[in-house]
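Starting off, we have a lone chain in the form predicted on its own, written out as structure tokens.
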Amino acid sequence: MGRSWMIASGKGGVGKSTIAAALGTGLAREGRRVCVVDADIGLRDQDAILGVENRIVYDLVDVANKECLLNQALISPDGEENLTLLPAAQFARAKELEPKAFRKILRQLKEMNDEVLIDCPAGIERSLRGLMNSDVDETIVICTPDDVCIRNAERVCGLMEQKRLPRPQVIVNRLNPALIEYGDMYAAQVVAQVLDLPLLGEVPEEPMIYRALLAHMNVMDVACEGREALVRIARRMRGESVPLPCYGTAALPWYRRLFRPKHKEVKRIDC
């Protein structure tokens, strides 16, 4: 039997369904089976970032409502034989799945991979109510360093611990080390400190990463710090022991703080 990972955030925009898709891959080429299921029912992002967009033929709603087998429904990107998708429906409402139909699709889920990890949709409304259950393992909220992004994560945390779900961690994504060492931003750890949650890992921010999707490239096939950085999480989440990187809080050797580039203040427009 596999695990599941519930993979969630407060609000849209903070990388949630890229993390998720990267860390699946991640995962899958270390020689775990996964699945990643996109849950966001009416939006279906995953299948884009994960280069299959054009081979969907069933969903998860047609699982659920019997249209279909759950294997008709799973698809492989290219050249990932351990990896699969089970795709979001693009033109239903987040009513159309009911929870007990989830949870059984979870469970075969659980005995077909290794790893199952639900993108969930984002902020706390029925979307995302209706895919919480017992057979849930692991919670991960992904938060960037900012004090609305860590608010919105506060409210997801409070209704994981009221559907008694396990304990969340955090990642924290879009971390600028510039930014942290002039402090004008949020370290990973002191989000984690404000959250009181479990620091599984941090991504800093990474314009490769953004010009991969442009490019309709997988993000872990782009050599860059931003994919070094989910490659380690994705190896904590196998439950190895891989040391943070604390960008940002890290001491620089000489040299860095000799030419790093001066820091310009933010000033308010004079009217």
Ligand SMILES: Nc1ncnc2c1ncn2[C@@H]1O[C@H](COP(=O)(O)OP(=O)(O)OP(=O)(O)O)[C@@H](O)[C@H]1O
The other form holds:
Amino acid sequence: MGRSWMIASGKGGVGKSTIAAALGTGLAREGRRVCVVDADIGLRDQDAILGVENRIVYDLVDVANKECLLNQALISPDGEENLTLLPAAQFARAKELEPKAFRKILRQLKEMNDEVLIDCPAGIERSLRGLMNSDVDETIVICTPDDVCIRNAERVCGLMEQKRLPRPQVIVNRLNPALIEYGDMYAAQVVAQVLDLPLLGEVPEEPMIYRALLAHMNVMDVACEGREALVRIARRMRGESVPLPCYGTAALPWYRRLFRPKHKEVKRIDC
Ligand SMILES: Nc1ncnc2c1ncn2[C@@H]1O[C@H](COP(=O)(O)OP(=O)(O)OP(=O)(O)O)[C@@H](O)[C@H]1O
Ligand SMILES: [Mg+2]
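Right, the form predicted on its own is done, so what does the form predicted in complex with this ligand look like?
Time for the whole complex; same chain goes first.
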């Protein structure tokens, strides 16, 4: 029986889908059988990220409504025989996915795979609540290093606790090491401390991640620091001990503090 991972965030657009697709690919290339479930009903995007958008016939809601068999809805990206995607419905509403039916599908997927990654919708509404069940084995909260995202992540963690899900681990995304070192951005450990969660990994702000999406490429095929970061996280998910932190610590050595370049101040415009 495989493991399932719920990948959630309070705030939207923080990188859940990007990270879920990359970690799914990374784990599959390490020989794990992986299924990525796009559970963002009505706003599907994993198909585009994984390059299978022209091959979708059935989706998660079709499987839940018994309009097709689970196997008929699963798609493998070209050359990734260990990886499958269960796409989200494009035009359905979240309430069309029965929580009981989702749980049954999740159990089936765990029987077929080593790892099942659930790419969740943002927020704490019914669309997320309906995905929370006791077949979820691990939870990950994605957070960017800012107060708004941290506050919303706290709400998701509260909901997970209320639903008796396992305690989440946090991945901090879009870190800028230069800003962190000069004290202008929270380091990943600071975010993890504020949330009081174990830090699973950290990903830098990486232009190649966005450019790979535009070029319809999988970020795991692009040589860049972002890819290295995601490979490290996939290894940590497999239980390997891979050291952190990687992208800036708050404390600078004295000689770098002495010669630090001046940053432009954030100034209010006088009206
Ligand atoms: N580390 C990063 N560096 C640069 N761009 C990134 C990074 N992580 C994500 N992005 C970009 O941010 C955008 C939003 O990412 P993504 O769609 O994965 O977020 P999401 O949390 O799934 O959003 P939603 O809440 O809408 O589902 C995408 O354009 C993606 O390429
Ligand atoms: Mg998404």
